[in-house]
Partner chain sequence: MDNEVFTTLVGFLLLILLLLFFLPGRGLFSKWKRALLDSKRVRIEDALKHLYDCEYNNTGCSLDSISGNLSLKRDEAAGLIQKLQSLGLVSLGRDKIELTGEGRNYALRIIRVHRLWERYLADETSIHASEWHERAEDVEHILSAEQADELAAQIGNPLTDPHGDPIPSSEGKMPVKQGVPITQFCVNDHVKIIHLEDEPKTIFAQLVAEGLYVGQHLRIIEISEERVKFEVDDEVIVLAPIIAANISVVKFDETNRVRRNLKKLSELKVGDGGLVVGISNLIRGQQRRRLLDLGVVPGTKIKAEIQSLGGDPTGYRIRGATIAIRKKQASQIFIKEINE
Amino acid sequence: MNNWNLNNKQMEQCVNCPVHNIDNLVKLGINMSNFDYVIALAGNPNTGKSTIFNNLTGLKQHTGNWPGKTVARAEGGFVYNNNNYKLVDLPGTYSLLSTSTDEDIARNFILFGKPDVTIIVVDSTRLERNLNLVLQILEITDRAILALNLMDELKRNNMSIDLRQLARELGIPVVPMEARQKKGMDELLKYVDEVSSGKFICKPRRLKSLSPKIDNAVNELSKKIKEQLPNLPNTRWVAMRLLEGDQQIIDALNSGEIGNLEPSLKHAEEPV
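That sequence in the form predicted together with its partner chain, only its own chain, can you share it?
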């Protein structure tokens, strides 16, 4: 009886308790002492990720007009609304599906570290190309914010973006930014707070236009996974990785690491 109460209380708290997976984060080399939330910074190369990272943390990483500056992973911290945030700058990649060290680092961090928010920085002048990565990240995580950077360049080139429509299509907050002029940082921080604390619930877009043959296979497999792991949020993505023969995911499934990513499973076990 007491147990039930406790259990219930835990579940309640967990609406806004951090979602990140602390064990995995430590395994991934992140020092997590004294941090409430973990924020990942992802995006294509040369989109201004490092500039946003520097704006938030006050560190000075070199940012250049060259794809591929951040080779290793950089991390820093900041405080907002009395919460301590850990910010992790992931390597800039065009995709998470191919096989390169950079993409593995970025993918594994988002999947296994389960950051409380992933900020996806995109170059607004090259939105279509950048959406490739955005849609892939939204397959993995529920909690993301789109930072639409380089809005000044967009205007300079006589283009505009319908922000509300974009937010509706993607199901996540969209923040227009000019990171080099430090514009848009306040709104970004506001959404970081709301998404990480669970006040804002994202409904991320998931791929719908797979070819019929592939769609059938993905559905069949993800149904099978769901039978075993009913609370795993991204079964379709796991199914797609299995169909691609991704050994890391196959191993992670067999070793139970994927199973550990189920949110409520973990909390249900804890009180015992």
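Form predicted alone, following the form predicted together with its partner chain:
Only one chain is given; partner chains and other molecules are left out.
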């Protein structure tokens, strides 16, 4: 069993490692004039996303709204291992099925904004409920990290998680964390560096339909979309959404404005 205590000891052994030490993190706040990689921060509400965002950027509050939306937006920057990162905190959502403005923003940014890494923050004490969003995100992107937060509460509830098995099943790095105490931040930064640079190749789990007919329909439609829109990322996921009747995707394809669903990557506004 690869539990939290084992990983915590492993992380303590890396304290003096110059590459993996959080002391090498430089918080840039809203100074993001030049960045090498874009990182998305996703997850259910109340999982600790904002705490991780604050730990990385030094910001303590949201910086404005998404363009044209009334949903709060936070963007910040940090430097790690000689790379500049732009961090985008997406609205907390339970799914990406486009039933609310929050879900639209999160889904469209991960799909069309094509972040270099998506950090998925989950509540370790409610892992089963959180996995719904995790699996949906892994249908969209090949580059993701699971931040397994609130491990201290998991331990207090006398529960444990087999981290190695979870990482094998999901095909992405899994990082145990206590974000409020900044535990796990060094390992998270290590994987952000490795996934964004291509040193670590994720092989995310993709769900298969129980029906071969549905699989064939998705594959055929995906090929046709790829022929018409060769630059569109993850045509398989778009095909699935079309077959499920996602009206926003249908309208965007019919109008030729599918790329316009991408949320803006403008710099953050000054804090108020």
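Residue numbers count along the first chain shown, from 1. All values derive from a computational prediction rather than experimental measurement. Take the two forms, find the largest set of C-alpha atoms that superpose within 1.5 Å, and that set is the rigid core.
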Please say whether, between these two forms, the C-alpha of Ser222 moves by 2 Å or more once the core is aligned. yes
Superpose on the rigid core and then read off how far the CA of Leu253 has moved between these two forms, in Å. 3.9
